[in-house]
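Below sits a lone chain in structure tokens, taken as the form predicted on its own.
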Amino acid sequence: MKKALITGIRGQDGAYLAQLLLEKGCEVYGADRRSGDSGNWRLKELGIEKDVKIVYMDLLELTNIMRVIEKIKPDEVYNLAAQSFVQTAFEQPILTSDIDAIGVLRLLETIRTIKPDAKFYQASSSEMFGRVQETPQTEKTPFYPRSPYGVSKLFGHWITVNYRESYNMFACSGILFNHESPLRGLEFVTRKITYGIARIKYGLRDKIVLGNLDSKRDWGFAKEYVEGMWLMLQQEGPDDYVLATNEAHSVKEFVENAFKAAEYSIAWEGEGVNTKCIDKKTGKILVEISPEFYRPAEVDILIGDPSKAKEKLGWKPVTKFADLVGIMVEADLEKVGMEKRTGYFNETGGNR
């Protein structure tokens, strides 16, 4: 039985990847830097919490990483752990860099020393493109990160390439564009929108406050993207791949599709920070804009070309943008409905 180690097991991608690997017959270990199971709601929702073996590992602690790799001796390592909130990265740039950049190096150096034949996947990010130099972005597009998060991810990306070329390690980077699901954290704008709309629908809040509505992103379904991660490590040789839909949609479009899925008829008023989304039926304000949620350096548009992944991996996105938004709204309406019936309100937006 193949052994796989996933860092970032508590996250959206970690949960979906664990589910996929278990279906493939792997023995799955989930690296977790926290104790207790209060944050394992995603594994519980997928019904796999008892099938994933949790090990305690922190990318900030080299000796801890070494002990875990020595004990498990994994065949595949998927590094999904990160300080992944762009806004937080501006507030905590040093911590973000230590985790997202040097953390990758600690992990690679440990694998090189202890288990050099292990296959390694690094979760790179479309945020590395930042101020885009060409559209759409491919594996050959020059990088221009616009946040400490993007810069840190760029180090992680290039150190993975360097270890592959220097030590002949099977090390891949997946440059994933935005990928969402009902398991997305509430800190991300997509779940902030869908979960917020569900709470508005059930009379539990009045409105949602957002930032830049004009930012455009390439949004796909996370469950499909983790299959791309797995496929990268099943190839004869290591390489880097863009996973994306090759379509860009604005935050404003996401809001419009989400309200439509929740059966609202809306209208927009005002411009810039004075923009408001109005319920046509009641005249109530459903969305307001706050400068608080604007980034110091904005990334205006990201759109990826997954042609290489389609050709070499046989991977392609299936779920369309409007369908993805609908899936998320439907799931959050069900969650919030259960919360209202039971009186239990879960801050994670996940059921227990």
Ligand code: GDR
The other form holds:
Amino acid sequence: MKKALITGIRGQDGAYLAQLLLEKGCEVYGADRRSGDSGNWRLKELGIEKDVKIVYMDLLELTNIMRVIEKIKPDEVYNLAAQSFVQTAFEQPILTSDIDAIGVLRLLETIRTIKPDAKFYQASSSEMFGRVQETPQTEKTPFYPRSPYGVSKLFGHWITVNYRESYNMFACSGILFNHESPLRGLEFVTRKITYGIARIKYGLRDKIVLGNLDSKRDWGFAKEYVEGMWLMLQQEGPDDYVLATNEAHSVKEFVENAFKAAEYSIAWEGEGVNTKCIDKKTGKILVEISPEFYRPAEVDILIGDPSKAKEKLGWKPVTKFADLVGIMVEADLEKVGMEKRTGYFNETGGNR
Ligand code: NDP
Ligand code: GDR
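Having seen the form predicted on its own, could you now give me the structure of the form predicted together with the ligand?
The complete assembly is shown below, putting the previous chain first.
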């Protein structure tokens, strides 16, 4: 039985990847940085909480990483752990770099020393393209990160390439564009919108306050993207791949599609920070803008070309943008509806 270790098991991708690897017959170890036994709502929601073996590991602590790798001796390591929120990276740039950049090196160096034949996946990001140098972005597009998060991920990417080239390690970097799901964290704009709409619908909130509505992202469905991660480690040799849909939509379009899925008829008024989204039926304000959610440097548009992954891995995105929005709205309506019925409100969006 193949042993797989997933860092960032508490996150969106960690949960879907664990589910996939269990289906593939792997023994799945999930690395959680917390030492308390507070449960994992995402694993619980997928019904796999009891099937994943939880180990405690923080990417900031080298000796901790060494003990875990020594104990498990994994065949595959998927490094999904990160301070993954771009906005927070501007507030905590040093911590973000320590986790997202040096953390990758700590893990790679440990694997090189203790289990050099383990296959390694690094969760790289389209944020490395930042101020894009060509469109659509491919594995060969020059990088131009626009945040401490993007810069840190770029180090993680290159150190993965470097360990592959220097030590012949099976190390892959997956350059993934935004991927979303009902398990997405509430701080990210897609889930902030869908969860916000569900709460408006159930009378638990009046409006949603957002930042830049004009930025565009290439949004796919997370469940499909973890399949790409797994495929990368099943190839004959290691390589880097872009996973994306090759379609970009604005935050504003996301808002429009989400309200439509929740059966609202909306209209826009004003411009820039004065933009408002109005409920045509009641005249109430549903969305407002606050500069609080603008970033010091924005990534205006990302759009990825997944041709290499299609050709070499046989991977392709299936869920279309409008369907993805629909899936997320439906899931949040159900979740908030249940919360309302049981009288238990939980801002994490999970069923803890
Ligand atoms: P999440 O933020 O949902 O999950 C990341 C997890 O990393 C969290 O559960 C967090 O733990 C954990 N973590 C944070 N710091 C540490 C640390 N010091 N040591 C150990 N674990 C830590 O991210 P996603 O699941 O969405 O993304 C997975 C990975 O893919 C991340 O690396 C992200 O940067 C990258 N990525 C994501 C994309 C996306 O669209 N989702 C696109 C491209 C890349 P805790 O819960 O305790 O905070
Ligand atoms: P991103 O995702 O920064 O692309 O990083 P996020 O959902 O945070 O932002 C997407 C875009 O929406 C704009 N935006 C807002 N964002 C948030 N979070 N909240 C708001 O209120 C809001 N209003 C507008 C942002 O300015 C931005 O342009 C995600 C993360 O998963 C990273 O870890 C990953 O590497 C990249 O995707 C690819």
